[in-house]
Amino acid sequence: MRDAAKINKTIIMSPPTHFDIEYSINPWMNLDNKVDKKAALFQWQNLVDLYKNLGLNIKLIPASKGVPDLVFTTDHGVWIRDTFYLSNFKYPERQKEQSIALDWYKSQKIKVQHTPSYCFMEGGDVIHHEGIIFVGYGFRTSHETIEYLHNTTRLEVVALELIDESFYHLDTCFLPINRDTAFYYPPAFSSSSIKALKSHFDMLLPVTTHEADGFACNSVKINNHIICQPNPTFEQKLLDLDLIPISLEMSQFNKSGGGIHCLSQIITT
């Protein structure tokens, strides 16, 4: 399984010590649907162990009380070139995570770019792929982020309007595979955004509602492996592309509207 010669990635994660449903800021979150913390730790540790078996380096942001969603490290920002672009969270419930992430990345001697106060930006909405920045906006990230990221990175930025509140972050409904291929969930996007995606990918593959609800697009690609949640039809689609699906159960994190990609801030060097 290990192919270290092709991998130069670090995964930033945070243990689910204090993970729970303490508020509701998306349709998945139900205050009565409490997290089984033992199961959550087991599922999270399985993901950590898999990354290590694939030859990746794992770094941990320590858990902290009062920030139950700190475990979703992708949401803290996005890695572009040699800089970490820090999120500016929309909801007050998550804004405490910004200072924790900032202190940690600075402690790692990583250059941090602050998002200006006039726009909201959340890492789950920003996917840097093949030199292009895809940005989902509408629920958590504001449209002003498009211009901000273009001006600061000088890269092409593709604006994608999200219209289904259950798919509130881009990484819940869009999974790029390579320069030509990507998966997406069509009902999550406006018609103009679907046209934009089709203009960038020769093979734009839809996932079904069942697959999308199972967090198929919230998977992680490591070389030719796709780490995904169990879903036979989606796994077959991956096999048809000569990709290797590795499925892990993440049911406890789904309760908060998160999955594998949400738990995995990927830094490529």
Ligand code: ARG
Second form
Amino acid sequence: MRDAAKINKTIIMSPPTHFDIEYSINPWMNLDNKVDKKAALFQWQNLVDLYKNLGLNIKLIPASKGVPDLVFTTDHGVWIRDTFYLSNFKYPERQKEQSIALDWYKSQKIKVQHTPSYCFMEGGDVIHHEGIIFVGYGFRTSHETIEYLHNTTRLEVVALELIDESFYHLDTCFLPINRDTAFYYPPAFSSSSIKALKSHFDMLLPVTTHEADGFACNSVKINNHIICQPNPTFEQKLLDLDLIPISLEMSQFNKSGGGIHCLSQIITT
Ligand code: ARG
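Given the form predicted on its own above, produce the structure of the same protein in the form predicted together with arginine (ARG).
First the chain shown before, then all remaining chains and molecules of the complex.
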């Protein structure tokens, strides 16, 4: 399990001390479906322990009251080259996380790029893969963000329109594996976005509704391991690609519409 140590990946996480369903900003969040705090801590700690066993470095943004979604550190921004591109959240409920993230990244001496006020951008919508930036827009991130990211990074930016509100962030319906292969949930994308995805991946593999609802696309790839939620058909698809699934239960975070990828801001250096 130690073979990941050679790549320099740090995962930024935040403990679920104050994680709960205190508002509803996506169809998964139901105010009556409260979080079992003990179970959430157990599930989150299992993920931390697994990353450590895989040789990864973990850094923690301290928990803070009044920001129950702070655990979803992926949403705070996106790491591109040597810079952290800070999100500009759409919903006021999550905007409070911005200054916490900003202070924390600055305290780590990480260069931070601010999103202009005319763009909404949420880290869960921005996937930097093999030198290309894939951006989901429509629910949380604005279309203007595509041009902004292209102009500031000079990288290719692929715009993907999201159309199913249950799959409101790109990392809930798209999982790139390598240069040629990616998983996606077709009903989450407009037809032109599916065309764009097909033109970038020779092997564009659909996940089923059952797999997508089980957060299959919200998995994390660490070398040839895929950390995913338990799902026999999806795990078989991974095995068929010579990948090694390691499954972890994340039911408490699913209540908020989040899963493994949302909890794991990955910084590659
Ligand atoms: N409750 C959070 C929200 O609606 C969940 C965020 C999940 N994050 C993600 N990258 N998919 O914003």
